[in-house]
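Shown next as structure tokens: one chain only, the form predicted alone.
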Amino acid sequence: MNPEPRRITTDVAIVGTGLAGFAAAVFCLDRGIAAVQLGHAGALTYTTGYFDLLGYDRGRSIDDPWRALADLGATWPGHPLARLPRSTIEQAFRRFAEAIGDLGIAYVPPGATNVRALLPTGLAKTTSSIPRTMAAGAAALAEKKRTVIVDFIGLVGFSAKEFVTNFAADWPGLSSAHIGFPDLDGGAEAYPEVMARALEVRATRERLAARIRAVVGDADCVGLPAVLGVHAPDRVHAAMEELVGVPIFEIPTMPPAVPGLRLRELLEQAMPARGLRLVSQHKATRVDLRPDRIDFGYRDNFGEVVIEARTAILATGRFLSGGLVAERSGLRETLIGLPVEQPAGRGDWHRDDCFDVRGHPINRSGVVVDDDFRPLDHDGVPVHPGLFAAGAILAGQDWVRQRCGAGLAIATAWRAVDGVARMSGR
């Protein structure tokens, strides 16, 4: 005889532990809405740590994201960001960046224009909000400051020489240095996460700073791969600047990278202390859409658990996170079986040119929602009055090509929480 499942009752169940899911959790707690968040590892550790709003469209880089958002409806009428007023997007974006800062990772607030942020291969991307540990890098690029880029013996995922070579034409004041990291300089492969955790120890910082000072020369600032601590990176960053004596900035390494790991560990550790009930490393295996609530079932080491929620936010992402799956018969939403807007057939998924500036039709696929961001059935009717969706699972956007992933996640999470708040009386 199987025992009765344990039950958790809540105002809202947030399904997904990526950026959209955690943004929804932040906004729920702001409003006093009881929330349970459920999901596996998510894709946060694959991010650069940058918060993109809208950086690229129709083959061109965007300097003014707000103007581009205002024009988005003409070219992408179904785009989720085109369906939201600027005030909503701006409020959501600023609040989330502020919340992350309050939790322990300071961000430069989004401004009127995008900034050019550094990438590990010696390229730049347009983005809206960046960690303060990386801000001096964007400024150094803009002002063409004399800068030495430092990497470490055995480091995997970043090359200072490659970075300098690829930036040579745009940034003539660059040079590179290759040094040993304390206790990891024997020639074996070394990984950014190991270095980042080591730099949380003062003695390691002092030893590394001495090695960096030896190669600074007449440089105005120093660029490092993103290894300045996993926890409290702003404190580690400030300590290293004081020890070295010049401004220091971080550059993301190839994913999975420390900036994404920081965000993930920060949110997983800090949010439960603020009232979120986080069920990490577990996926919902069944859903029951009842008239007055939505039940999600999962299994842990002690048996079956059922989350009984008055409302729910589906933030399961797309292909990488498992929210959608591609099969021979087409694309399928994996948890509830929601209809997926998609090309008519597999032959229409991709264009002939891999680098076509229009992108590939498959990357606009997703769940169709109404103006309250409730998923719709085949007849255009909300699947359930209390079910909302946010983030990359939404149809009508190509977040990778448009560099709008964070803006999409954060702004649509805000709108979904608006719906939850109305139904919860909050």
Contents of the next structure:
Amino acid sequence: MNPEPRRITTDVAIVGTGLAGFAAAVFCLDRGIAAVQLGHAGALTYTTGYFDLLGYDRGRSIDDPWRALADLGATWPGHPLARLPRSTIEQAFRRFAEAIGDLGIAYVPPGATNVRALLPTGLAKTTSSIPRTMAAGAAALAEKKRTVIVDFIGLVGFSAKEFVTNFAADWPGLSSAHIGFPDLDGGAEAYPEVMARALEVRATRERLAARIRAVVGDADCVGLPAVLGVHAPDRVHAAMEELVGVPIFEIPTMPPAVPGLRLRELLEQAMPARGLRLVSQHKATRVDLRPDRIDFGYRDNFGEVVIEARTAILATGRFLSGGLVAERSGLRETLIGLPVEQPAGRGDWHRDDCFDVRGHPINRSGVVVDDDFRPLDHDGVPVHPGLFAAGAILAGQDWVRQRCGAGLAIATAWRAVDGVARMSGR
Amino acid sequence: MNFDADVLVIGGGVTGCGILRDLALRGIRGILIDRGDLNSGASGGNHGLLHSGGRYASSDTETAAECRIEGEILKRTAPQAIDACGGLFVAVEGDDEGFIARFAARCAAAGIDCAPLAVDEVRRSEPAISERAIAAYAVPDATVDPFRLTIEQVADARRLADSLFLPHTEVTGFDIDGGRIRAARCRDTRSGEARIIRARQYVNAAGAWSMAVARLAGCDDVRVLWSKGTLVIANTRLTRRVVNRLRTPGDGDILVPGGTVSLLGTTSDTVADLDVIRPTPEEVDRNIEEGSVLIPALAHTRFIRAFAGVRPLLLPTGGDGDGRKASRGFTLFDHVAQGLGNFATIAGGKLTTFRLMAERTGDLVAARLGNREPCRTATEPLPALERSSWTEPGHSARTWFAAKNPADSILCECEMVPKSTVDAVLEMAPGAEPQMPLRAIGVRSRIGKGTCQGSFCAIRVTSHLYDRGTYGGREGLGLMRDFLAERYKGTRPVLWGPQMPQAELAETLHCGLLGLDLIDARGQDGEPR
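Structure of the form predicted together with its partner chain, please, following the form predicted alone?
Next comes the full complex, this chain leading.
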């Protein structure tokens, strides 16, 4: 027997659970648009935690992102961020940062200029908005504060010595300390996620704070790998600062890392409570573009489900998240089969030098959209009046090299939701 | 810094290392130099195939017989570096019937043990072979780990005669006086520092670069054709045995199992510039298209990386320059006619015949030094050193598991390489030095060789090297960047399917998290373009 699929009706289906998908969900809820969000893991887990707006141009750092955005159209014709007015980008970015802050991960809102944030290699990177748990690090670098960087026995892939050595010329007051994390100091590999969850317990915080106090010396500031809690980092951070007695900041670590995990767990838990229908850990397997709606099919343990949506936002990301797939013969959009703007052949996808500051041509490939961010077919006509796209799947940008991933995800999600609102009459 | 030795050997490939050990066994102390590192050229860019000789039986009986004899010697003297898995020659529908019919007789002429097999039987034991197979023969092909071979030879030469290997040391000129080379002027390619090496005898075993080195000594008698060959590594072992296409050699017609992977190759294209040798997507496609005729699974297998080497083929006077037809034989040049009495060049040949090449060279050099010791490499086993087996897949993991030390964290998760292995390589491996590059550690271990191709372990190993004080500044980041850029050359032509998400993740990690696109090769803040 083949039971009828269960059906869910909604104003908008958001496909993708990365930053763009969740930003779209936030903006839809703000405007009272009923949303179903569908997706599997996604690449959100790999973020440093920093929200970039526009940080670099061919390896050169950008101080004033707003001016650079205004000029972007000249050097990057068709860049998604060059197609949006400053007011939209600013509004979207501020609103999303505020929403995330309300949920428990506060961000220092983007300012008029970019800031230099810390990388685990002991290099600085230019970004726009920093989580509160990391903010004191940028300030300590800017003011060259006497700072001790602490790492932990058994933590692999993060070295306080590496950080200190590589910043030495730029930041003379740095020193390092190697200590044991309470109960994880036997020498076996210690994972950031385990430490972060342990620090949600007050007793662990007190024991760790005592160990940190023992190595602070005359430092004005303490830097740690990002381990200050998963669910309530702002609370854990504040509590640790109080216990240690000096400002503390986190430094991003290699995956599996806490900042991305935090965002994902927080959004997955908090958004449904605010009215989002979230279908996580599932992937749409079938799409049906109908004249007045778009149907997305997926299967769960109980059989097939069909989401009947008046509109949809495609935020499925690139190769890592599965939105695009590379075949020897060319690049393909996986869910709907949308045309993908791409280099002529596989030989043109990448440059000879992997660190060429111009970035690889394949990075700019993706889905082409109109000014409302509706994907276009081969004739330049919207594929469906109610289908929008947002985030890294869009053509004409290089979010990793330009350091514009969060800005791209959030601002294009805003514009896509504008379109959804119009179609939904909200 | 300056050095003195009995003999200077130029070129850290398998032949140069073989010569260093050959001489050491005769009590002669040598210095071996390479502009890069061990196996930077063709010795590190090949199939790892120990030829039975079957491949050359149809065209060159002498080379085929040499391969057979040398293969047998190596299986006896260096079994630790060899997997005597056996080989097959298989023809498919449409292949030249005449070539197939003559094969067994040609093998017999070279003394190669060649047994006809029923096609059904072959497909039962090797199900990956095409159902379009029409003929098959078994030959005693084997596989060899060229890295283990070079590392152990250098280590043994050090043990026997205190011979020395100097990586990243390039010859820039020779001081010649009275028909003899008095010194080699060298340059440290990392630091730029000048080095003078004085020896009584000088040996040029620089492979593809041997023509250039000979010219530095004023010798224009060495003529080498550069034949670039590209190979591609599949992430599974598709066959138990080496599988050769039974036809005139062409692209993608040998599949060699290596541990848990398979190597498919190779192309053959004459090149004019050695500095731009990298595998291309087009060459990879050619290998796959041809290879999948014999092994259909290759059309949809996951490939981990590609690599390219340059075969230094001897060009006979009047040769037509076709790399496939050029001889696989070798020549020892004594350069006497060029007016030099203490310089020799060994050129051409194959991985399989390196020992014989080293023997001939060793005989000449020893005689010139008045040393009457005979060559012993054909009988003296190559000591299997515990510390050089790190290049063997699974070895680190077994050692790590047996030691049961939880504090010995795994740094490379794909190949299960723990901290202790990296530490041991730094302390004991031939060519180890105080600020050892990640690439050099990679050559001497399994670091970077797994499915992530170093994306993760480069970060973890670099942090460890900073922690233990190996690196004390930005140069460590420059060396990590260099290692990743080198791995990328190999992954780039196989970036499709499941490899593309890996590449995107690498981009996110190496640029986004580490900022390596913002620094130059020395780790300094990059000059904006």
